[in-house]
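Taking the form predicted on its own, here's one chain by itself in structure tokens.
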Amino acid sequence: MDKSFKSILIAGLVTVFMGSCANSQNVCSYQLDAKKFDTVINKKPVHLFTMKNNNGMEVSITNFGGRIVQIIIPDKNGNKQDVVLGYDNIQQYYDIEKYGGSDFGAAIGRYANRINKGQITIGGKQIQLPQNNFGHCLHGGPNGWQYAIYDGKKENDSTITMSIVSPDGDANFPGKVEAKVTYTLTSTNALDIQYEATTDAETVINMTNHSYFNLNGDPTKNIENCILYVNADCMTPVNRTFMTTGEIVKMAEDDPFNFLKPKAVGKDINADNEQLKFGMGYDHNWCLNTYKDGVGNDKEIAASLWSPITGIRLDVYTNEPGIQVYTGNFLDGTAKGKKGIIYNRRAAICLETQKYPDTPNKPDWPTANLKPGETYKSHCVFAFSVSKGL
């Protein structure tokens, strides 16, 4: 975060009610103290919003970055498990200089993932975006929407909306964009996420959710034991700077990146493979088989994850062409999350449904362009259940 933006945050910060956890550690481990998220930043109120269903599932979201802070789901023994990484107070989210920062749970925009050299061309004009990752623009730059204050509203017991207005020239992206993220908790233990956006000038947009999942329910145990399935025959390789090369590569059956047959995340993660060495593990885009002829089938499973410890299963559905699988390779133990747990390398896995990385510079790939009069729509479902495997 640059100093000017940081100063705005600090100047706008009024009071954070720290509160205290409930008396028992057992309650603390399952329940966030909403008062620890009540504050005002840049004259905008920040709160924690929580949805619950009758099955014991809970989802808590803050309008700081539209972030999913906690997902509680009963495991195979009926014990409630928190299956996402995050912090239990608002300070650790916004004070990057002190706490290191993260994208934990964020609604990412304007453009999720990387744009080569931070450059896009719209209407024949080249536009320079912020360069915050190996010379590329990552997740909208250092002041992306993950650090913005959304207008949060709990519509009813099962629906929360997060809205944002991004002015023309925000991080040098063209067009005034009005976007909304709708989170719905269903009676069948699914978190349904709908993204919508409009613009008054041609621009690019690619939104996603950046939750870090640990279905073991214990981030001290890494996710290499979890079983992963990705419904994809192809992936997009990267270079040493994590930028897609423009190739779409079909994976052989024994390719470390092939998860058509479910296998443990850690089975091949340390293989002698150039792509794995570049990413220090998996940090790549898979081209989903659920996307054909320009249309994504959000009724067919795009990816699945299962913990043999808790029996918790996550099925991902989307209408997007790609999914970025990131295995927490850069978590380095500096982040101390909920319950004071230190998040070490591979403490979680991200399953980010989105356009392919650097799509604005790859004209043959499914477009990320949005024009006036059009509505950007993206759909992702995180469906939870308990099973004996994949």
Second form
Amino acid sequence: MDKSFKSILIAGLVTVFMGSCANSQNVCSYQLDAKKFDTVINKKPVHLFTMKNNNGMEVSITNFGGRIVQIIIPDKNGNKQDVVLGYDNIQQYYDIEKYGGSDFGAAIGRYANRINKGQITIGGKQIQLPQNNFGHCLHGGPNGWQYAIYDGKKENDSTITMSIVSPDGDANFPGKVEAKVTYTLTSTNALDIQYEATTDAETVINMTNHSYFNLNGDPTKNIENCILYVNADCMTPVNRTFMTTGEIVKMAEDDPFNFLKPKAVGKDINADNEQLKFGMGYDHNWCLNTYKDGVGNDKEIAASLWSPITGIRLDVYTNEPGIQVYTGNFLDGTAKGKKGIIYNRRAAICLETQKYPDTPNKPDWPTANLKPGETYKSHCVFAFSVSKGL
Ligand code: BGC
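Could the form predicted together with beta-D-glucopyranose be given as well, to go with the form predicted on its own?
Below is the entire complex, every chain and molecule, led by the chain shown above.
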């Protein structure tokens, strides 16, 4: 081949390739190596499980903590973007001492969010749970299910299940609990997550998924440009220790926490507002309008997020009464994630469907109690699409 023709051809191919990659961190040429997740922890096998559909969506989950490691979605130009934070190997998830703990993508249990001073009373008995966050119990304590090995199974091309048996007294929670998380990838680019649990003695359960979303597909930059909608008139304020005060506050139209009219995450995030100062940004529970008279409507949108860069949109549906919106305020550049990207403050946002925080100590709020013979059922759908806005 003529040399100059060859170099023009190569230059052309490079241009086409670069053109199809919207940003330098594009995932076009990036594949997770499943072998880097194959290991044995506490005598249990750990793997990476992947589902793909015919619309270009791909979801990879490890049974270490039932964690979503990667979600790939085609953007407005058809380029594939990875929209969640995480690591590309099991060591970084597991070796907390070396890499720092993280909840990236995890199936949190037994109790997502905070329990005041780690104290609950069940059947008249006061129980002290681990206190791992400002004196409170956060996400089930330091050994929550996000650090446990689930039994992972790829049921079929579009379903992965993660099951766990948590013994009576696990982190001091009473009752032997058997829980199962079912992840289903639909043909319409939704990731449907069903949680189910049973117990042999009265206990509390509140599970959630802790994915850190960056719909820009570029975690080198923060998500303050993303547009957020939260279908909630009220939120639950916190004190200086991130513990809910027990109040339910209705938000005025100009309240920085009011996202009924979609606005950029960063629009008011630095406003002179006590709650934003206490939370170091958004790290609060919103009381969803989709939950009425004890029933959650998982057909109506609970929250939406949209990236003006990629056009990728995420709609969240749930039967739960609350959603914790956490803008990654504690990410501090310590975690070096997939592709060696350092995760700085607000590199992502979590949309955690759940009960209101500390419900075991708030008898008037939708209960998290589970008794023998009952089945805990929680539903969360992360539906992805491409749109021109919210
Ligand atoms: C909490 C944050 C916490 C984070 C850790 C969120 O659900 O609200 O305060 O830092 O989880 O994963």
